[in-house]
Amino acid sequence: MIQKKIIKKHPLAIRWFHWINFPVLGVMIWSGLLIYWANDVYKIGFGSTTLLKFFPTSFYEVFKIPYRLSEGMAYHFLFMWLFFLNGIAYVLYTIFSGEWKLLMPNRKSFKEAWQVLLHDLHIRKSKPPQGKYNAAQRIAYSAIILMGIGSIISGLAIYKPVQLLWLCNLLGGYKMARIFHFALTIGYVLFFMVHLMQVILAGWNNFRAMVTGFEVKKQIKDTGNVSEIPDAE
């Protein structure tokens, strides 16, 4: 007999900090993106010789981007305290409830998170260890808690060169700290859609949980043993 199990997974603070800064960033990026605007210098070529821009001319046309620096400036900064105070609210919270131990990679991490990619790639068909998170999460939410720190830190460099001249010539100067500053920025935006990927994959037993803090697992009951079924793929 298939039974139906109600298991508790996140806890509140936990979605609270992950659906405050899902739009939170949006608002990061796409005021960055205003901003950017005006001084696009960016490419990915070598000499005069020009590969790939960010971003064409038709991009910016198409989303309405051009002639709103100010625009952007401001929904940056603002946005930005947010992004800050979310931030460090879940760090505490991690440290102090002890969801850090669930989040830290270990020395094993990495040769797990490659054999997690290759289950994912339907390489390897078996599943690797799996707690509440796997490797691969250990390494991909503990990597975006240090660009989280790395885009606070090149942000203020860049916001306030003066004031802040020390941090700015940490980072390398004024060019090297708006170079990391994007490069952070290029990397969220990878983050998202390999995030958005996988809860497509994981399907919407995960989505569920992190919405109501609870999944369902489904046990098959025969003769007073208990087995779980694996989540479909």
The other form holds:
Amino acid sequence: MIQKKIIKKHPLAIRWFHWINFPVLGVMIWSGLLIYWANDVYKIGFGSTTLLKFFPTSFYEVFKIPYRLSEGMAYHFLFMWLFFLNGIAYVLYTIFSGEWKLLMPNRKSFKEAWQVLLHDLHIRKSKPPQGKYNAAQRIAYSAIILMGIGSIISGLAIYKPVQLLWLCNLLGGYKMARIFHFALTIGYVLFFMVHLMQVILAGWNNFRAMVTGFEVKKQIKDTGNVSEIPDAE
Amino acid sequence: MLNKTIIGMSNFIKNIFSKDRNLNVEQLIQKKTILSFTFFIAFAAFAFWGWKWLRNQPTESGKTSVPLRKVLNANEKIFSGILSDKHLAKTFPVSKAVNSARVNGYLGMNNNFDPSTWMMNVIKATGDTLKLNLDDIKKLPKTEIVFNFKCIEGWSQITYWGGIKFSDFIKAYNLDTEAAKKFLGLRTPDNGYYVGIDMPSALHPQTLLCYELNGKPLPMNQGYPLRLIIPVKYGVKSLKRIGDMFFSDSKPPDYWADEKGYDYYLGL
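The form predicted together with the partner chain, contrasted with the form predicted alone above:
Entire complex below, previous chain first.
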């Protein structure tokens, strides 16, 4: 006989922080694009060869980016507060609730993260250990916090490069601080794409947990013996 | 069929309102899921409504709406607190400066300008106008600066300027009453470009009334004969070719803030 069990997974606070951050970061990236367009000098390439220009004209046109610098700045400098306050609240919560213990990579994480990658790419069959978060998740979700801190620091350095000259110097100067700020944003977009794919692959039970807070575990109940069935993926 | 649907729905509603201990696991999962997702969708709808509200606010100046303008002004209040005469823009050796400084705009640079008749009009608190020519300005001690000029568009350039400190100018012409006002206003002779600057930023030791670029008189397209260079602001505040200078406790007109919706303060 199969029995279902409700297991608490994500605390309410973390669900709030996550779902507030999602649209806020979206607005920050959009308004950042409006700003970046006014001097869109970054590209990936070598010598005189450009492999990827940030961004192609068609991209700007699709998202209606051109000639909106003042609008972009106005939105960026409003939503920066929401991004900052929500981020601070999240970090403080993880510290004081003890959630950080489930989130921070430990000694085993870097080795195990490799196993997660191989497993996800269907190269390795056996499943790597999965607590609340597996090793790859621990690394990714901790890195994204560091990236958020990096965005705030590099953002402040660009915002007040004279009054906070020390901060600007710390990042290698004004131009370098701008590059960091931009690169981190590209990082968020890449993170989001992988994250979204993983959420889709992990399925309903996992996604529901981010909204409801609980996960459903199935158990086979024989005469007295209880054994867990791994989630259907 | 219809009967079944109605019974199903009424059971479902009963589940949501009944106490948890009366429900089996399956019903409990259903109840918790429905409740959470209802809140979740309500939150999303609220966020969406808030966004629509913000997008539909009437614009006050330029393209910036009233609430966004309020936030820009609130940010000014917060960040003008760290403005200090001790915080200086980083300076560089002359060798680091570019040979030809970028010319990014021609607003206020009317072609009919006659340099031989140019005078700067300093409108004093008494209402009198102090008229000064370039020689009057050059009499004051010269100050040079090589710094990274930052455009609001995002580019920056290390440029080499020479002129007199604005604070020296205030002292030399006994403009202390004027400098006690909250704002400095500047206009080009053709009134095509105008800026307002908070007085603490104007009096910052690196703010120059500038008549030289790379050791030579300013080129026409860089605002000959006299322009402002203010490293604690984005380049849009460094008005070229000063015609009138005035002082006021209310915000003087500012082209980019009034016409184009930019932040008024633009402090760096």
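Note that the rigid core is defined as the largest set of C-alphas that superpose within 1.5 Å between two forms. Because the structure is a prediction, the values reported are computed rather than measured. Positions refer to the first chain, counted from 1.
- With the core held fixed between the two forms, Thr49 has its Cα displaced by at least 2 Å.
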